[in-house]
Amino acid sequence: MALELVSENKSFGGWHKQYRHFSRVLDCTMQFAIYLPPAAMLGEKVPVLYWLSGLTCTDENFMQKAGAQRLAAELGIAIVAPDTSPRGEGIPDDPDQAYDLGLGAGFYVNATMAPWCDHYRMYDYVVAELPALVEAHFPVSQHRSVAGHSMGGHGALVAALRNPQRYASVSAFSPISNPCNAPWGQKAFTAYLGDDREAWQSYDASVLMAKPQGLVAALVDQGLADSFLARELHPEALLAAAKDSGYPLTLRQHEGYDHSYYFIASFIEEHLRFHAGHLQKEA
């Protein structure tokens, strides 16, 4: 697959780059960002943290707002940030142009319902197609971790829970932890997957964590001033599932913090160090 360089910026001795490519899985052109630390510039194969962003976001939000490059450079970790849904001419969008369905709201599932099923296969894209592309074109290893925020936190947890052999660790900020019982999740799952709630469960982190296929160290941070906490996020369901199954989940709750990138920037260093520790064990 050919990569088209969109932009590049030197950062902390490494490089932040944006690329465009055609995705066979999504049947459209996609864009992603990658931060390559100085070690990668010297030819060393470095591990990768995949970052999945939330509703309305693109590949740019995390890279511009989280302040992760300095420590990623120090730790020798590459960061890859994909877009949050397919985009472009002919890609279906919510007819009401709502922010929580369609463009920018792929929910990291493989849609099975029309008109979404021809393009909205973000689960396969972030779990398989994009990592294969990254590993073929950049000096990175097959040691991977995954993280995300909100809808992306849901995506990261689901990816790790369904593929424990692929990831050394998983973390999330303010994830949609129990989408089967949250308005955001119910709306997206009904559109993308249909009315069969059993099909929804394979994309619900709380359901998956209750009966894990394997164990991946997990860190979740939740702000207690988050306006979406009670209605959409349900971290209590994730914690209950982990307690029932003995899953290695650390869930931290923080007074005063909201759903924004101010929250992410405040604790991203701890998440990067968490992943670095587990990636080093894999190496």
The other form holds:
Protein chains: 2
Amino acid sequence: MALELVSENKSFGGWHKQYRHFSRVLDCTMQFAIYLPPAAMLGEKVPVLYWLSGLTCTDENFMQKAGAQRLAAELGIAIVAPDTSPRGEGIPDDPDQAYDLGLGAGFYVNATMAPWCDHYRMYDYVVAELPALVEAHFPVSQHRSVAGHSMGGHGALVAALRNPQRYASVSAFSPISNPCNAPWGQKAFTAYLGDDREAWQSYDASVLMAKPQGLVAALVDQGLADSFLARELHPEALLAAAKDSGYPLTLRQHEGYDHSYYFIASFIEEHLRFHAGHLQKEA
Amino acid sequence: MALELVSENKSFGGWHKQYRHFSRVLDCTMQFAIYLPPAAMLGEKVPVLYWLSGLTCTDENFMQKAGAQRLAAELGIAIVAPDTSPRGEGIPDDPDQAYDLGLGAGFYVNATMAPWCDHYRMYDYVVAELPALVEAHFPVSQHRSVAGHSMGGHGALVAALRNPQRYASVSAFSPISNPCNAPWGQKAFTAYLGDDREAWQSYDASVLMAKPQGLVAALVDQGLADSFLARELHPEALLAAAKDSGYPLTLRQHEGYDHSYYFIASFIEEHLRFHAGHLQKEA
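Now that the form predicted alone has been shown, please provide the structure of the form predicted in complex with another copy of the chain.
Shown next: the complete complex, the earlier chain at its head.
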């Protein structure tokens, strides 16, 4: 699993770097970004926050727009941002090139249906292959947290709920909290997983949180001026599941904030401090 | 001068907004962005930092990538980011569509040569027309500072050096400090101003700083891993001019940092605190 450096920029005394590597899970070449805080450059093994982005994004959106590096540098946390789907020659895309299926829209599931199933295995990629690669090549510990936005908020919650032993904490901005009951989720799950709704449930955070396999502390922020809130996001389903099962979920609602990175940037400091607290407890 | 709201996003308790308006100076419709801190939403008249972007940028780059809103909110400073050239139907562009001439490359001069002279008057736009518009329509004071990056660092320094009474302070990241002696500057000045090098000098920060009309405190940050440093930027010319004239310039050089927004984001807090200090002295 060789890594090819694509770019590097010094940032808050640490380094933002982009790498390409061949993913066996996705059977294609993938790019990801990593922010290494100053502590990591001094040989210290730092914990890692995995950031899963939303529809249409690549590894770049979060690194350029969230303003997370300042706090990551201060707190001594690395951040890894993968792409949102397999890409490249031979990777299938939606025939209509819709933004919510195919390229840029992997939905963090392991597809079982043709033509997707050969490459669209983003769940295994972000939960297992990418962390193994990162832990083999960078000065990082095995203490991990996971966070994301929208489709990536869904991905982060599902990753933590299905693998409580692997993550110290999980957070999300504006997650697709109940994809089984939302148009984006239904479209993607039908394509990637087929019509059997049983199969969908293992990728639905609200279903999983109702019967948790373990308790990973969860923080969710939702803007109340988010134009996708009523139709696609359903945080009320997540909240109801947490209440039923006694899950440690903090859901905060923010007047006036929308679905954009301006919202994420406004509260990313609190997410990083939340993760740092839980990562320190583990360490 | 009517303003048309294009978009708005809540950000750090304040608002990022984009507006369109007809510019008489540029004879075309222009878009700009403004960040209004929470204090401005409460009716307080806040000072304004004008941010001038570099080649190829629009009003969006700084607002999305610099991470400036957090401090602007805390310090109670509005930020205005104009576009980098006139745009739209009938606006001339470089026939070769080069990134360093024409659209996205106005160089903050008043062009005197055809075909540019009817629209490419970014100096008058950013120094006079845009501040008048902003001060007429938003809860801001007439206390102004100006900052920029690369071509916009050149623009900011020239604006302050030629109008010391209009600005409390000026700062720049990686400015084109001596455009008369740099390929980007020579190409743009030849096109916009003609072959008469006398005319170029009133848009050259190093020439202006050697014989200042007044003293506006200046802060310049330069990355030492900036790939444009040796050929295009010439901070040493600016430093020599400041030494000759006793100009209050602080030039800082930063090991390992490049020409990107990762550099800007790393030090924008110090620029905002620098401007806040000078704007408070004025108020």
